[in-house]
Every structure is written in C-alpha cells, then in structure tokens.
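Only one chain is given next, in structure tokens, and it is the form predicted on its own.
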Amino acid sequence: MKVLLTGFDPFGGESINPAYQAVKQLPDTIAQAQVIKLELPTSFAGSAQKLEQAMQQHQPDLVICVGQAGGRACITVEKVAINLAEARIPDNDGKQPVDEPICTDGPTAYFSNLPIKAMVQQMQQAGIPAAVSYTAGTYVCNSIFYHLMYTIEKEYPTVRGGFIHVPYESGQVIGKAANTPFMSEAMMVQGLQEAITAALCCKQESKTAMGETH
C-alpha cells in the first residue's frame, strides 16, 4: 500500500505553513503502508499540476491533502469539495479567481471517499481535538481537494482520497488576536498519524451523527 500525503507552502504573509511542516514529520511507514510526502505550491493551477504528476509517478492507493485553516481550533476532516474558485486573496502566483468553476466539465461537488467520521473518532480517542467539516472554503485547499476527487473519478477509480485542515501552529498566532486558536505541531503530527491509520484500517464508516445545525 502507498499513501501520498501533501501539504502546502506558506501563503498569505505567513512564514510557515503547518500543513507541510506536520506532513514532513510523519513516519515513512504508517499501518504497514509506505508514506510519500509532497509539498504543493499554494497555487490554483500549480498545485493541481504537481498533484497529478505525483499520482501518475507513485500510483498511490490513498491520497490525503493537508492544508491550513487559520482560525479553526481543531483538526478538521473535510467531507465535501465544491466546484468553485473564489479567492479573497491572490494565490502565490498572483492569481485571484472570482466565481469561477474549478473544472468546467465537473459536477457541482464531490464527497470524500474516506471514512471521515472514523478518522475523527480515532483522533478524538487519542486526545486530539478533531471534527468533521462540511466546507473546505473556496481557496486553494478546496481547489486541490476538488481536483483530487475529479482526478480519482476520471483516472484512478480504485484510489481513495480526501482533505484535512489543521489550525495555526502556536508560533503563528504571535501578533494576532489574543483568542486566536492554535495547536502545537507535535499534536498535529500525532493527529494526522491517527487519521491516516484510521483511513487505512477502517473498512466501514462510523454511523455516529456528526452533522451541524448551521
């Protein structure tokens, strides 16, 4: 088994991106699966191209992309990617799409085909704050999640894939509002390892209700 894990480079004026900082510290083997780690550019076009190349090169069985969601207090496993690029700030290539489809021939949305509730439960049982999320935003994180699921549907129907958001790392909140949530890098690494283990080992999704009222 091969697992391809990706994380983004820094964006939005930040000096680090905890997504790739955590990904690169994960072990090279998780639950007997080989782990391949890849840094993606925070670019709508560049990230999709690099991900497609890596999938073609490595032929993974499982792909999880990881991104930063500053302002969230826990690790969130994403349920749905939408076919919309709407950038409040430019990406690292200076591109700022507004109300554009990600793939003109793609559906309105894709659901992750990972056992996302089981992944959340395994993190929670390990003492890691975690939750299901029903929006990956409209920036590059959502875009790469959508591209991943589109590529799986079109070219790799047996591959499983999804997206995980991590909070700010503790050092990033210096100078931000006093109540800005954060998480230690060590906890992110542990949480991702638990989530990946569950994704590899869980054959059925949990039936626990984890929906939101608003």
Given for the second form:
4 protein chains.
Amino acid sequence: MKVLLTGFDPFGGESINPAYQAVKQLPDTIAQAQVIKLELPTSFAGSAQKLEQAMQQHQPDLVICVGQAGGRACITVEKVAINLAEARIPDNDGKQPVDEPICTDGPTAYFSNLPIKAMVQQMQQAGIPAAVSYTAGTYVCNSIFYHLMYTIEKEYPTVRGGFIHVPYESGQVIGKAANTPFMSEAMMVQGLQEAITAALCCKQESKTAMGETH
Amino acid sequence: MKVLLTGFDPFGGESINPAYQAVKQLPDTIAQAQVIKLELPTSFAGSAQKLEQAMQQHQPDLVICVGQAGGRACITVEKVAINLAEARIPDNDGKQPVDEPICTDGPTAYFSNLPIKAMVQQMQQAGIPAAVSYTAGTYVCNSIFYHLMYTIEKEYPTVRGGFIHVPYESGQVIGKAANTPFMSEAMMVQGLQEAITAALCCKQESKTAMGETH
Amino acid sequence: MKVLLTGFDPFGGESINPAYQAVKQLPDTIAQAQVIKLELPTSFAGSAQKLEQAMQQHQPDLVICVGQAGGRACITVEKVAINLAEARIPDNDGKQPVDEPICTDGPTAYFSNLPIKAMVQQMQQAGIPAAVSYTAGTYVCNSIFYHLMYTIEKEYPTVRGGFIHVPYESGQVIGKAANTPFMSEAMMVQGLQEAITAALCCKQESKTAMGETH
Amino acid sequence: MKVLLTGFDPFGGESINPAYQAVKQLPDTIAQAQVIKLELPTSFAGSAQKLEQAMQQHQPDLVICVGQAGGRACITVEKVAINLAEARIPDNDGKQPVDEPICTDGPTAYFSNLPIKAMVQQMQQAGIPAAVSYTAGTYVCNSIFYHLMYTIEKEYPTVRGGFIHVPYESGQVIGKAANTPFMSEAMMVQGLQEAITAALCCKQESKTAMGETH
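Beyond the form predicted on its own, can we have the form predicted in complex with a further copy of the same chain?
Time for the whole complex; same chain goes first.
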C-alpha cells in the first residue's frame, strides 16, 4: 500500500504552514504502508497540477491532503468538497477567483470516500481532539480536495481520498487575539498518524461515501 | 409571482422557533409578489412531505425555507445542500438518522439557484448583519433544503429555491451562556423581507448556481 | 432625583460609538428622575476632567457611564473598576499608558455601588440579553469608571455610580468577521432605560457594594 | 529560595483537574529554587485553610496557585483578585456563596505582586501561548488568589504571590463542543516552568503591583 500525503506552503502573511510542517515529520511507513510526502503551493492552479503529477508518478492507493483552518480548535476531517472557488485573499499566484466553478464539467460536490468517522474516533481514542467538518471553505483547501475527488472519479476509481484541516500551530497564535485556539505540532503529527492508520485499516465505509449517491 | 416561505416549529427543548415566528410576521405581498407562509414540522420525513404538498397546491415561483442556527450571530443565506442526514438529537418524530443519504437517487449536493450574494448585500445595505454560509449542517434544515432543490430539479425546473438561517432570538439566549449571539425578531423580519425582495428582483445569477455545474 | 448619563465618542477607527448614540436617545425623564446626557471624549485625561465638571455642575444622585465592548453579545453591567491604565491603542489624545495607576492615592479597586444584579434582571425580564461583568478592561472605560467611584468616595459619598458596556451596534459589524455579535440600537436604548429604572428604584443593595468592604 | 505551588482537585463533573496534574509533574528544583507542590480542595473554606497551613509550615518566598479556566485557549496570568465570592455551581463541600465578601475586613481587590508581564513574555518566547488576564472570575480560583494576597499583606509582606489559569487539557474536550480550546499537559508543564522561572528571576516589578497603590 502506498499513501500520498500533501501539505500546503505558507499563505495569508503567515511565515509557516503547520500543514506541511506536520506532514513532513510523519514516519515513512505507517501501518506497513509507504508514505510519500509532497508540499503543494497555495495556488488554485498550481496545487491541482502538482497533485495530478504526483498521483500519476506514484500511483498511490490513498491520498490525504492536509491544510490549515486558522480559528478551529481541533483536527477536522472534511466530509464534502464543493465545486466553487471563492477567495477573500489572493492565492500565492495572485489569483482571486470569485464564484467560479472548479471543474466546469464536475458535479456540485463530492463526499470523501474515506472512513471519516473512524478516523475521528481513532484520534479521539488517542486523546487528540478531532471532529468531522461539513465545510472545507471555498479557498485552495476546498479546491484541492475537489480536484482530488474529481481526479479519483475520472482516472483512479479505486483510490481513496480525503482532506484534513489542522488548527493554528502554537507559535502562530502568539501575537494574535488571546483566545485564538491552536494545537502543538507534536499533537498534529500524532493526530495525522492516527487518522492515516484508521484510513488504511478501517473497513467500515460510510454509507454516504463518494460512489454511493451517484 | 408567488413566493412560498416556510419556517420550522420549535425543537431541541426550545419553546419557540424564531424561524416561523419571523416568517409569519412578513407582509402578504413583497415586491408585488404574493407571499404564502407555511409552518413545517422539525421532522426529516414530515417536513419534506408537507413542503411537496404545498408546492403542488400553490405552484410558487420562488421557495425559501427558513430555519434556526443557534450560535450564529447574523442571518446566513445557504449556498449548498448536501445529501446527508446525520442527527445529534432526535427530530420531533423521534427519528435520528446517522450517515443516511436523504434521496438515494440524488446527487451529492445542490447549490441554491437564488442570487445569494445579492440577497446578503441587500440585507447589509439595510443595516442588517448577513453572510453567505457554505454549510447548512446535517439536520432537518439541510434536509429540507436538499429536498427542495431535488424537487425543483425533478418536477419544477423553473422554480428558484434556497434556504436562510436566522440566529437565536433575543428571548432565547436569556439563561444561556452570556456571550451567546442573537438577533431581535424585528430585525429578522426586516432581514427576510430584504432578502426576499432581492431574490425576486435580482437578475444577476450566480455563475455556480444549481443548473450550471451539472 | 437627577441622573447623569455619559457615553463616549468614537475611537479605534469606528465612525460611531453606540454608547453615546444610545444615551442621547433616552427620554429626559426616567422613573420620575431628570436625565442629563453627556458625551465624553475617549481620552484618559479628558474624560475624567469632563465628568468631574459635570458632577459639580449638575449634582446628580446617580451617575452611569456607558461604553462599548466590541465582541460582547449582550449588555453587561460592570462590578469592578481597577486602578490600572493599560492601553493597546492610543486614546483620542494620542496617550497610551502602560501599567500606570489611574489615581496614585486610590485603592486597588472599587466595586460599583449600584444594584447591578437587579439591573441585569430587569433587562432580562424585558427580553433584553444582559449579564454582570467582572472586568471593564484596562482602557478608557475602566478608567472613567474608576475615576467615577474615586470621585464619589472622596467628594460625593451619597451618590451611586456604575458602568454599563454595550455591544457593537448592528451597522458596525457589517464588514467585520461574520460571527461578530451585535445589538440593535433600539434594544440598547430599551436596555439602558430598564437598567436605569432598576438602579433608581431598587432598594436591594449588593452585600459587596462599594462601601462595605472598606 | 522556596516556591510553593498549588493546584486544585477536580470539580464541576470533570474527572481530572489539569491544574494539579501539571503542577505535580514540575521538577523539584526550578532556577535553583526548591519547589513544594500542594493539591488544594475546590472548596472556598478548605482551600484557604490548607494554603495558610502550608505557608506557615514551609515559609515559601514565592507562592503561585494554579487553576483551570475551561474555555480559555492559552495560559493566563491573573492581575487582580477581588473580594467577592459568587458561585454558579456548589464547591466540593456543597457551599455556593452568592454575593459574599471573601474577607470582611479586606480591601476590594489586590493586584498580584509578581512580574506578570515578564512571566507572559517568557512563556511566549518559549513558544507557549499566554496572556495577562484581568479577571479570575468569582469562584474558588479568585477566592484562593484573594486569600493568598490577603495572607501575604497581613502576615508575610516580603512574600510574592499570584495566580495562573490553565485551559482545558486535550482529553477533557473530547465529547465537548468541537470548537472548545485546550492545551496539552506537556505544554502546560513547560509553560508553568517558564512562568515560575520568570517570577523567580525577573527584577522588573510592575508599577501597579500590590503594595504601590495602597
């Protein structure tokens, strides 16, 4: 088994992005699966292109993209990617789409086909706050998640894919408003490892996962 | 033109539901359109059935369902309904679906085909805090929104439909945690009237509204 | 009976301050007491000076200062003023004290000698969200509250005084983050009137009000 | 130099209290000072009695009490203790004071005489989110803090004392609302150690610390 993990580079004036910081600290083998780590640009166009290339090159069985959701307190596993790009700030290429579909020939949305509840439960059992989320926003995180599921549907129907959001890392909130939630990098790394293990091992599929409502 | 407006009855231990309280105070004519008001039960099955009957009976041009999102501070116009029923508390029929599709033959999601940004903007210009929301949750609010868009797609392709969430009403937060946001009923009524006016009058359709990504 | 009500002018980049906007809309007579309304500058030094002049000129029986606490959802009646000036942004005179006592010969803190729980309760019974607060911050609001109680203790021992914080007014949060709480100006006006009525009429004093712990 | 550190036992239905959990994991020597650790009961009366006994027995130079502030995201060093006991839930002895002074012959409030800004700064420099707080509430945390400063003023005028609040520990928020902030126990332990080191080593006293405004 082969797992492709991606994390974004910094954006929005932050000097780090804990998503890739955490991804790159994960071991090279999780639950006997080989782990490939990839940094993606925070760019609507660039991230999609680089993800597709990596999927073609590595032919992974499982793809999980990781991004940052500043303001959330716990690790969230996303249920749904929507066919909408709407940016309040420009991406790292200076592009700021407003009310644009991501793929003009794609459906309105995809559900992740990962066992997202099992992933959340396994993180919680390891003592790591986690939850299912029903919106990945409308920025590059949602866009790469949508692209991933679109690519899976069109070209790699046996691949499983999904998206995980991590909170601000502790260092990022120093200087922000005092009540801004955060998570230590060590806990993010541990949480991702638990989630990936659950995604690899869990056979209990969601009744509403990707393929079943089409 | 004919507008069908719905609001839910109370649930979750609350003695009122400001959604229908606000709906029933709206005038019977808005922007020269006739306004029909309907209370729906907070029931996954019952709400869908009652909405379909009302659409058949009244043949509206525009349908807007209104529900409560306790904890939100402003009026939110929903972009997307997802094909998922997941309830943390039973509905008023005692039903508590977990990870169930709403319509087994429906797509993963629908976008509203209303001019939701124009609706938000018109409320804001009238001094009423409002925003677009990208998740209507997974309870009866999302369910009726999904049913509405499914019914429109299958049976009434020229009808326009959407969903609006209102905050707690001021009286509801007395006794709750001190920082729980709320809105006065008078402001909800004014906000809904502005939103409906924009939905009726605005010609500027979203580029990603319902039909276009199919 | 004579009541002196004060509200601040705008600060921190806001174009209005709902504190004085609400104060100036109150009737000129509340519960048979004459109401005098005064706008104070958002200035550590200037506000204290203007308040003292007004107290000397009008000889009020009751003084309530009103300020804005952006981010709070309900009207809060303050319990305690502390002898500390600590400003994250300059006041409207460009002064930005850091870790300074307000009155070098004053005590560490004063409690309000108003019946603050009765005031909160009367607002709530009128349907207006309200709470007791145990911190008025360290900016000009706390400073004028401290000055008021210091002046009462030194010069007007029979006068009763306190401080009320109001949330952002609805128009102020348009353009802010979508979940920023607010209150309509109409509700602020009604809430202040209820609170003043309770302050004038309630005989049930707090066991820990100003004089009793000295 | 001798440091007395206290932490409370669990209350309010929680099975642990991270305050004492973190305290007891600290080393027995910090910055060459001997560290004495004491668990206090979450009881208005019992905590004060046990603290006084320990101060008499150990004759510490520095006393820091640690408690939990569920809902805060970072470690907060408290500035002010107020002479007010007001409990929304009974303490662990079943006592629920309402609007009671803590010490009938005490002043309205005490400021901590610790270098609280230096403590916050040292935690932040170590990458640990921290802030000054201007309210310790009105429950047992504020009460023990007030008792400590009162005891220092009356009996141990050279002793320095203060109070630190820690957030929920990660395990406590699993099962709570998804956006409840928390901190890992490891980070709390590291934060407390940094704060104690700053309290021991920093000579830069606050201009408004305890003694100076009396």
